[in-house]
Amino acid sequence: MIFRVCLAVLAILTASQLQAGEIAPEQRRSAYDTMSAGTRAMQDDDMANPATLWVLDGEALWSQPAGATQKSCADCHGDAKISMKGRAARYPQFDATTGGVVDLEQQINYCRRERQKATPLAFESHELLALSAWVSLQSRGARIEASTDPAAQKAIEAGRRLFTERRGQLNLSCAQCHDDNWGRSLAGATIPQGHPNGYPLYRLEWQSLGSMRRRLRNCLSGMRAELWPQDAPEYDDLEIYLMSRASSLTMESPAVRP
């Protein structure tokens, strides 16, 4: 099966006229525009929606007191519906304290270890996703907003190399497949551009809620190329460029995704 996909994206990309440089603003377009009917059901009733176990989780543990200080989210930041309004729009962005680029997960990890004195949610633990699910919901509509910190735009120019270089033994890069043949299909199914606007989703393939992360890796083990390590700053660079690539379109998250 790994061997026929393998053909199939090599066929694709050598036998179409491939598209030159990013995709117009005017042409950006969300995975969920290519979705079957059933599943873009499934994303729009959250009765229906599997993600929206992991928001259920997410609200309660919101309010739940964690580590030495015995303070909850809720204590700092109180109403969720209101103070992460519009939040995940924003994120990744750059952070001066750290002096390099957060993400969400890394953001709510970061207040568990210096505000609640707690232990840090491991990578793609239920609690870390039904956190991020949870707040991420709050932005469910809102315009993703690139970010216009000059200090970002070194993360937003590396993320950029990093999207357009080929790697990997089928020597592939990102942009090969979300920018020059985006629409078409592989193995039946619609190539999409890539956008990060429903992170973290629940995709059918995985029968469970993801961040943008494992779908980064999930890409690399498809192009044969070398896993980073999870906390690798190319994976920061590549989120926050992903965001910046995909501003005007307005966040689904918790999505569904095939």
Given for the second form:
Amino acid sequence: MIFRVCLAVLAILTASQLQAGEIAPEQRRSAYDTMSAGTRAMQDDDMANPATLWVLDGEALWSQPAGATQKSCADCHGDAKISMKGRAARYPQFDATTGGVVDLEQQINYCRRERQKATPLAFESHELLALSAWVSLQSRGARIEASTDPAAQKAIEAGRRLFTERRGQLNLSCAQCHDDNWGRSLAGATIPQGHPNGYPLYRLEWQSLGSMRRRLRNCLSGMRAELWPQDAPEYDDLEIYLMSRASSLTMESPAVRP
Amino acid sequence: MARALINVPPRAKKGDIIEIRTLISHPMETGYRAGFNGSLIPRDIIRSFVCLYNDIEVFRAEFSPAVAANPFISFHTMATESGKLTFRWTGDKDFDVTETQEIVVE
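Switching conditions: you have the form predicted on its own, so give me the form predicted in complex with the partner chain.
Below is the whole assembly, all chains and molecules, this chain first.
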């Protein structure tokens, strides 16, 4: 309830203080910077970071044969520590064959379907999160680079539009919180800039690992907006835009967030 | 299958205070939450954790529904002799996981 009241107050507040435009690269901050010392300590130590439980399962799945071909990820990609280094920092990507944007989870499922001839893993399933955590871990410390692929620009533009568009019963846009009011308080929590530099991440509120898509759905319901279906292209556009908006930050996957 | 992570220093000097850290995957379902049909989701938690050092109990913890998922436990003990540390988590739904680690004390 307090949260809802605060959202309403914030909506009134921001109406008078609308600032157009994005966060300048030198002002970009990972949400890590505003986390409590305890949460930071959890992320800093792999032994204390519960995401490690998924990472270890992902490492095992990486070399486990699957599907009609009985091939494992390792059979094609070899050692993930080498072949997947820095890869997650460049996802989502524009995929020429499908003409759409694919994020890391969709890429893993593409491989399963087309290369391993296996059934795709369900969104947010333990196996899919485990594999994406294992792959993303290999990008820890990598710098996020905005996609220069001309074909991706259309999706980035669409994502930017979605980000600045007001929606939901609270009539809020993502930008009103994450561009205009980051660093300020919302019901006792600091509003982060909203950079996807740690996904999949262990969220204390979820008590579990979750994907960027889960977080976006979370935000949408917080704005009391209608959720797009799980496989809607809107999420892809938002994800690819958010990655371009986070360029110059370093990857922390799998991170811990409150 | 629950996955457990245990961190014990592999070597220690006799008399040293050593830190032991454990992390185990578990949903820690409180038993107070309602499911989609309105009925309560049955409680499913770890009830107890015990650490044995060469079969002598050095640490024990009782868990309650308020403990977070994937519980992380950190505690200290004194390195007395080389041997085996045994960790056992038991709980609802016949949850029973035992892990061991070796330690060399010089």
